[in-house]
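As a starting point, one isolated chain is supplied in structure tokens, in the form predicted on its own.
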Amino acid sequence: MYKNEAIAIVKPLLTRQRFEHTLRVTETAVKLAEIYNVSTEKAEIASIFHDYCKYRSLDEMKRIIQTTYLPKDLLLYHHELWHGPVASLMIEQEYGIGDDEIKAAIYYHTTGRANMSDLELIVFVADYIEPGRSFPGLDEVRDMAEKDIVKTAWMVSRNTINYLMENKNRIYPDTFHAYNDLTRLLNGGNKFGQ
């Protein structure tokens, strides 16, 4: 699938602000993909579709989670976590996008997970640092993004956990697994769990 075709699919499904966010995430992800020698085409498609199901009805997303292979424990957490996993499934069913790397980058763009691929790291980070976002501590993360994608993803994970804890929100287990795995990598572990 080409960029323009993907954009034409998602544009009518998103608010103007969310669509502009999607374009900024895509631009950021492509830039990071170039730096880290990752497929810019995959970064582009994953980023364009990362919020594909953001505005699906909660009832529809709940039904999809209940009736497919998606983990049922998603339903125990805030519905903001549902759109990534649901989108990873729906892009294959509705548009034949079956690339596992693209689907995983969409699936985990909100929570992260242990053993993220480089493409997953890029979309996870790009969604957080895109130029339209503004909140305390973001400049530090942006500065790191072009130097060390693992450390940047660790910072995103750390900041997300701190934010959720400060606001007394529940934290999905994959978010902790991402933080722990990225911490291991920063402390000298390799990508194979050693």
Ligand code: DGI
Contents of the next structure:
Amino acid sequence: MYKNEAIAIVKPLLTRQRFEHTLRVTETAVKLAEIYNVSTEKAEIASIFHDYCKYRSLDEMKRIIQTTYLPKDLLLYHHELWHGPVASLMIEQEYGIGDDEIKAAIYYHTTGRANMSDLELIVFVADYIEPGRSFPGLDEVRDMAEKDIVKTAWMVSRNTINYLMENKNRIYPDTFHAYNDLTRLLNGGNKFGQ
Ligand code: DGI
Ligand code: FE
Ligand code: FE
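Beyond the form predicted on its own, can we have the form predicted together with the named molecule?
Next comes the full complex, and the chain you just saw is listed first.
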């Protein structure tokens, strides 16, 4: 699918702010894809669709999780975690986008997971650092993004977990799996890396 076609699909489904966020994530992800030698076409499509289902009704997303292969434990956690997995499924059903790398980048953009591909890391990071964001400690993360994508994703994961803990939120297992795996990679990639 071409970039403009993808943009035309998501635009009417998003608020103006969310649409602009999507464009900034896309621009950021394409820049990172160039730096890290990842397909810019895949970075583009994954980014444009990453929040595709952000405004589906909770009832519809719940039904999709209940009636498809998506893991049912999502329903035990905050509904903010549903839009990525649901979008990865819907883009295949609705537009025939079956590319596993693109689907995974969309699926895991909120939580991350263990063993993320470079494309997954890029979308995960781009969603966090796009120029419209302002999180505490974001400058440090932005500075690292063009130098070391693993270290940057580790910072995103750490900051997100810190934030969730500060706010007494529950944390989905994949969110922890991402942190643990990225920590292992930062320490040389040993099986027992601390
Ligand atoms: O959709 P966006 O707003 O662009 O960003 P997102 O999909 O990365 O994240 C949405 C929210 O999900 C964000 O505030 C962080 C939060 N989040 C990430 N991991 C977890 C989580 N929330 C809970 N409750 N549990 C998690 O494990
Ligand atoms: Fe999202
Ligand atoms: Fe987003």
